[in-house]
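The data below hold one chain only, encoded as structure tokens and taken in the form predicted alone.
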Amino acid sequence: MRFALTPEEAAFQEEVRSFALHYIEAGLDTEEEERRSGRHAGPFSPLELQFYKDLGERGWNSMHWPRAYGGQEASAGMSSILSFELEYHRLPQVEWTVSTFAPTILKNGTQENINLWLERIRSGEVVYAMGYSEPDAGTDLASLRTSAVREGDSYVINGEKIWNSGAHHATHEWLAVRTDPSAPKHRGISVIIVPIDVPGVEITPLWTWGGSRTNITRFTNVIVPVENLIGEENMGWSYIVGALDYERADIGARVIGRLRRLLDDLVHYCRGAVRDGRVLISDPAVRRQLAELEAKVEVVTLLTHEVCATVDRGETPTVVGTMQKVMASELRTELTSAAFELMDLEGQLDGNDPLSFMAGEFEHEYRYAPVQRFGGGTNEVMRDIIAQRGLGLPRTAR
């Protein structure tokens, strides 16, 4: 395995850092923290819109796409450098639509799908919200009931989605629907693109413990053209699984930047905080705890490299991406819990308290961490995937 950056990668890393510092000086990191903490959940600000426009103009929001569709055919390693630096500097990330759904369209969509959606995604004109989970179909996603009935050249859609994050910002839903109710539950499922602004779509806010907004989205006799079907009818389950593989790998790649920043900030705190008359980091037990966290962050980083290598070989990172997602998401909880122990009561001050460290960074991250453990699939199910697909073990009884 190659551990050092190539000259090209190192130059790109410096370019991204310069880009990040420009937007930090403009105050985008503050706006992003306001949004992540739930203190701001309104429309995108002019600065946020300029950021996404700038990403598009640089080609960074689609750098891994084929050149034929406006991409740069960059390696997964180059894409991970971008994700890491943006996350480390607390800036918005490349939108999920570009990193997760576009590759699925390229792999499974028809030429008509590609012609209709790819350029609009790259330019930022189209942003998808992931419409998968339902009140009675979360972990067992194949039990979904939202229906799409074909009538002539249109589908009529009825149903409800929950944990529909980003629907209040998105232009469209990437919607999992049942198109053949007589088929076994893993079959008869399709993916249809539904504009958010068509009649019959209703979005209701749902606030999490971490302060972030997700949504309940209802579809009542919503009519969309047949051309909005992705790929083949009733083949949607394989597309969903593929998109989730990309999402899990992307979650891990993004989280590693945040993990590194959290650990760096915790070390910085321990170098300055005084307990019982001595600097906190002078305590051997504290140094040992920080060293153990450093080792675990490094393991997740190495898994990120392996995911990138898998993608660059043209393979789907099902197993290693799932391993990375599980470890990265659980390490986020472990790291913030350790910060609470080391910071004592000070660590529990939230961002509204002027005495809080780093605007209540660790308090908020502790509350937000559970989202990472079930986003892209709960870690309990992810362990089954690792066991079955990675180790060849039998399916567990449920």
Contents of the next structure:
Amino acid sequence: MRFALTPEEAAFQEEVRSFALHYIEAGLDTEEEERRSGRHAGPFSPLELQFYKDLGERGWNSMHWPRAYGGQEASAGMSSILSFELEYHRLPQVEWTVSTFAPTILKNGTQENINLWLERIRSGEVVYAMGYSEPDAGTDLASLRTSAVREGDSYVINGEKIWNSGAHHATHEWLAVRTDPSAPKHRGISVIIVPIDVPGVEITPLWTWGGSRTNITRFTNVIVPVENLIGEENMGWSYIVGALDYERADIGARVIGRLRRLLDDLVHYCRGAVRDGRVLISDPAVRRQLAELEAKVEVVTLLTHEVCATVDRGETPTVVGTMQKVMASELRTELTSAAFELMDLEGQLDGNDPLSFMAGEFEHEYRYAPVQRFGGGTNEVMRDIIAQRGLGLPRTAR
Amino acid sequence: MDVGLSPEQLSLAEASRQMLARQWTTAGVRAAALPDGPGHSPELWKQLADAGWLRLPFPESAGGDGGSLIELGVVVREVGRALVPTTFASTLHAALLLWELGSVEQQERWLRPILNGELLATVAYAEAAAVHDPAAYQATVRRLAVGWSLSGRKLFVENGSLSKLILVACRVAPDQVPKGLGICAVTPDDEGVSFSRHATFGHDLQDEITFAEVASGAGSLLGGEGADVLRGWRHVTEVVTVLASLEMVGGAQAVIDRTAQYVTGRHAFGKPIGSFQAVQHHLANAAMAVKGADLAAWQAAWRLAEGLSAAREVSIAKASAGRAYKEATVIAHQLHGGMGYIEETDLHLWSRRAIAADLRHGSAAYHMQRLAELVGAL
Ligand SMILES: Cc1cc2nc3c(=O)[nH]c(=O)nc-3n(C[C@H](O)[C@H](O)[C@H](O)COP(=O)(O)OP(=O)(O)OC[C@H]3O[C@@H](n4cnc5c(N)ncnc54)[C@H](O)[C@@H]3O)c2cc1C
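Beyond the form predicted alone, can we have the form predicted in complex with the partner chain?
Time for the whole complex; same chain goes first.
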């Protein structure tokens, strides 16, 4: 047992921190805040481009990949340090194509898939949008209907995806399609890569309450070569579910980076703010509220460490990863909601108000939080998994 | 014990609900919302005034309809359900203060036009370092040869720049009488009054107002000789806090109703998602919270209407309503999934209002703290 970073991890943390501070000095955190709040949605700035290039040159965008493919075979513990620190310092993150889809290709793809995509992903030439959800297939994803029909050396794709978040700046779709309509629903799904710029792909924006853009993407007789199939035909469901497990360590580390930062900022606020003749932090009720949050953030942090340790033992963190996802996503709402109350009337200022604390980070986070609770597996189904896979309770009939 | 509304009150609720369902759809809510909208709807205002909603709790002698706080609460709950702009609440706050502390002349001059729907009004109290405790306010009035001079800076003044009458809670300069809290009436056109608009989560209109030696007339201070201004202020604060609670209960119930409807129509795994136990439990939890908050609010309203002490009941009501409204919207987002998250769907209109309403007149955390002090003092 060792509830502390190894010397190697501590050194890496220091390195990432000074990297982060360098980009904060250059103003990248402000640019990132503008982007996340939806106030800015244009192409990458020179500073953003430099940041991504720098990440690539340091090998940090593919740390966890095998050395044979240009990676560093870093542990989940090491890559989580990077994710945590970038998020804590409000900087852009490593692209999910690198963190989620590339490992799936490495694990389940053919050698041809690896040769075709991996280096292009690492260099940033290829970025996937995640094309899973459909208007009538959300939680019940396996009922998806977008079809891919094999004709000679091509697939012909027809259907509609919704909540297709990255589509407007991605180069390709990581598309879940039905390839065998006669098989039971989980056994007729495949993953096929579709270039965004081919004829028949039509993208319509959807603006969310969180301020971000997502999309409806329609596919009409879109033709792609069969070599764009990932792994085996009709095995897509296991890749999709497997990719969720990969995400948990990385996304978990990001989320606690965010939570830790929000709580630190909230404590800072309470040290400075005076209300009705009293500095907030001098009020025992305020300190008690902050203590509740402190304990909860700490517990979720520990769960995240366990997720990483599980991955590093070569096991799948299904149950503990699920626990982390549920607790962290619900804590985002709880923490920001508590922040509003502690800040009293000031809590309602949004980021456009010059008097708002930290450019309205709490209100923005509150609006961002709902999608964390139902995205990436809804918390209702996640709780079923904890009970059924974790505790061995009988499966729910669906 | 009878904890229910009378048949007349129930039909007032029903009629009010129907009127708002016709006159005030979510398209109206969106059109009025800041930053692009004005925060108010003159057409709706006229309807509410014609229906006599502003007159409800005031005696006929003052131009009112002689109803009670309960009737007012009945319409306010519908106001919350339909997301009527906050001009209704801010104007009522000013009207209640005028009734409580105004002289006959002041009531003739300002209350009567308010009740006739001719005057929008508001109350300015919060400051950068003081919200709930009048003793901490820094804005100050000083006596001039004739009338008063007001200086200070107020934040979060609801509809400040829309209102033609602003009642400012301030301190009377230390060497002068009456001592302590003063409430000074000014108009936005007075020299030295300047506005700067806040950008708020609720997309409602709130202003920062600076008063720079604003001269107001002799009759501009509320509360005649010997009036207990602080006591009157506190009483009105309790009344508007209960009204805010009822408004929140109405909003929370609307959220539950629309969510129940949504989960009945949306299918997954070949069934309505509303047939899943987890979904039902979420809605049942929200419904319990709202039911409790509703009863707590009526109890507090009743005690105030009867002239009984109500500090404990008011804090229980506001804390319960704040929690219930927020909980209902959080659950509703969960049960709507992606569909509740896009700008086009209306759910977030209530989610925004829930946060704004929780913070108005003391959040759930603030009221729990007040309650803790009361429990400790027993
Ligand atoms: C901003 C945003 C970005 C997104 N980005 C992407 C993306 O890039 N790619 C992508 O593919 N998808 C994306 N999603 C989609 C997201 O994954 C779905 O919203 C999620 O899967 C839920 O599906 P749904 O919205 O259809 O909700 P529904 O499936 O309709 O669920 C509604 C509610 O019913 C509950 N429910 C359903 N079935 C059950 C059951 N059996 N038992 C108990 N409760 C149940 C759910 O838990 C939920 O609370 C995004 C969504 C949003 C809003």
